[in-house]
Amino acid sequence: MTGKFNLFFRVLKKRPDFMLGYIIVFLIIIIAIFAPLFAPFDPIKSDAKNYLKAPQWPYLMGTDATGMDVFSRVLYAPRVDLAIALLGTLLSAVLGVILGAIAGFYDGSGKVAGFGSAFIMRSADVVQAFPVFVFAIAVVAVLGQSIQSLVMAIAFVNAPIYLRLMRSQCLSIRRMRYVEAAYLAGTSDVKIILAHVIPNSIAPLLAQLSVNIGWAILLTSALSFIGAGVEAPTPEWGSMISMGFQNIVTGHWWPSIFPGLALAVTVLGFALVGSSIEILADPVRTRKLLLS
């Protein structure tokens, strides 16, 4: 375990950016968490006296068009988009991960089998066939506007991306000996895809996820930027930047600019971690990155 952390620390030491996107994301799980203790206002209470009011103190970002407060909103958002984010992306990944796995572990095999595994896959085409964002729209209007709606909808948009990365590595772990070893030993296929499969496949889709985490985040926001998602006043980067970027021509580029910058470095800040996970996942990658 410690050889772990210090080839993890050599990486960093290497790849300052990669340090960056760790101190972003621990950062905004902090905020997230502890936003209360941080806000100065209540992030949903409005002020008609003081609207569209400077940065300035107390308002550090300003308020915005109703009066409220825009630092707070800024630091009560991330519990919205990164629990949408979160739930979205794991959803996604544990369906793609376990149809993933019996479409790769069932591939060219008898014919049922082998009609799952063909119909788990057309299946899969027809969901990228449609543009990511024009069906997560389509999602939740059938589902209605909900954040389980938006949960759902990245559910569905993020899952044939596990699929297809777990299949292909599914493909290759099938024809190793220790699986071959299990099969002949009489071990059923659901122990071998559970004990086997799917524990072998598993480092490539961490370095997914992260990176899904922060585009969820930007889908959250588009989705609730043109009125289908997350519903005002509930503080949400998206929303918030709806609600302030028709004041942009007056002057006022404060409601709008301030959520903007965040929504940019939380989605920056878990692609760096994404990277960082993707090669030290790989040992020929890290070997590189550390002998360059």
Given for the second form:
Amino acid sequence: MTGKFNLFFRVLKKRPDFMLGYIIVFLIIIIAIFAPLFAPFDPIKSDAKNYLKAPQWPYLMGTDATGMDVFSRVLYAPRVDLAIALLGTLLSAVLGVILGAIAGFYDGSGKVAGFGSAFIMRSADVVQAFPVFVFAIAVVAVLGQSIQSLVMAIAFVNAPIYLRLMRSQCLSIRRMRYVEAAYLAGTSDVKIILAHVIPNSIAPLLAQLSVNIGWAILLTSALSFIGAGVEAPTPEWGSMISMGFQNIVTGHWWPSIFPGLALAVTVLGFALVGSSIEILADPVRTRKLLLS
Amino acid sequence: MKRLYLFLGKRLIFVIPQLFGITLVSFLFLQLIPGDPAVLMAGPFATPSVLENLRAELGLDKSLFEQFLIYISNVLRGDLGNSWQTTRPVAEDLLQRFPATLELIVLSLLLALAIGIPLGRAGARLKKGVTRRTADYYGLFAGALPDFWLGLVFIYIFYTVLTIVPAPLGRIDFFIIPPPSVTGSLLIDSIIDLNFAAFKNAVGHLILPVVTLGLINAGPILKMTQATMERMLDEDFSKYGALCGLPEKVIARKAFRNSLPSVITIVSVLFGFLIGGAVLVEIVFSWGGAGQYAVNGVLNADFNPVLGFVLVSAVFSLVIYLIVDLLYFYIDPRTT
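Please give the other form, namely the form predicted together with the partner chain, since only the form predicted alone has been shown so far.
Let us now look at the entire complex, which starts with that chain.
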């Protein structure tokens, strides 16, 4: 384990930008948890006298058209955005891994399971045949507009990615000699999947997870932006951008620009963490990086 | 040539069941959306008998199975039903809106290619330096920026502050008489009409949304070009070329030629994604495109526009994938 940690720090030393990614993610999580301590104002209290104030003391990022403090809202927003993105991505991974393991492990087998495997793959094809964004909106429309629906929409949209990843891992691992040996020794299918297939697929799954959380945050805010996600006045980056949208042309840029900036930095942080895991998961690329 | 026909035939056989499947699934899926079109159409004060008549008129009193059969037989006659929001036939609405979306995404993808390919090529050839770093970080930044937000930033800079572009409201200013619609693309139509005022105005409206989508979608194109070309430069044929003393430029050209299939794949994926995915930028610029039409349909329980949109964009995607496969055929003689 210390060897692994050593490797991790050597990679970070080579690529300081990865370090930046971890710092961003760490800070965003801290901000999300301790938002009430950092925020100077109540994020959903509007002050009718001080509307559309330019950034100035005490409104660090100005106020929006309803007189709410933009800075406080930007700090509170990751509570909603991160929670939805994390839950949705985790759910999609669990769903995808289970279905993908079945689809990969029983691919081409003559049993009932073989039929199930084909069915799973065709269902994934159908889900992916839809335009992603319209599909996500339709899921929210079917389930009703709520935070739970957003989580489900993200889970459904992303599950096929994990399904395909897991299936291809499964297809290559189940042909390995040690898996055949385990099979001959009488180990059950479930145990083989749990003990051999999943542990060997953890690294690419983790890399995918981290990149996907970034996407999920973008999707959450995009859905809220068009009015199919988190509703105002709940502080959320996408809905804040949408609220400030009309004020941009009159020169009041701050209600929209600041939340978008926070959103972009957060997604960038998760993307950097994702690329670092991608490299760490691949011994060849790690070696190449360390030797360069 | 015979190989090509066989290949085309095989592909076309699958198109019909694919389209049928997509229509069936979207039809059933949309039924799950709560909201009664009859109530929404007639308003909150309608009497039960009015609603009853309206339901019968819309065919909502029949079984789901019958409704689907009626829908399919209408679609085969080119009738996609009516939208209760615009009170017009969906086919007409789509015919007006799809060209707007297509003009936007085709130009955006061309811009994305113009940025992504040279930068990706340079990134793969160079080991260090400013260009290499730009290439390495471009994809990361482009992937992190929300496109609707970037559009707003551009509107603020170029419309509000610098006032060098027309107002972000649609494809052409209302005081300009648009050219008669021939292709649906305002640029092409205004050239046909020799209406240069309209052409200039349409270009002005196109610049910001195209730059927004182009800059962001250049990211994946760049990444794919760079990654594939790097792998090709590592292949034996490149090393052999270098050993034979071929100039670096020639080897790079060969390596790029061999990375083309992946680049074409990513462009086709982006195209399929953007048909619906450009909706956010369409909203920001009040573009009146197809994606916006579908999203409004979902949000207002207006199902025919959504079904029509899904069907037409599925046809577009299938056509694009078919063209891509034909291109593979042309580029890579090993394809069977």
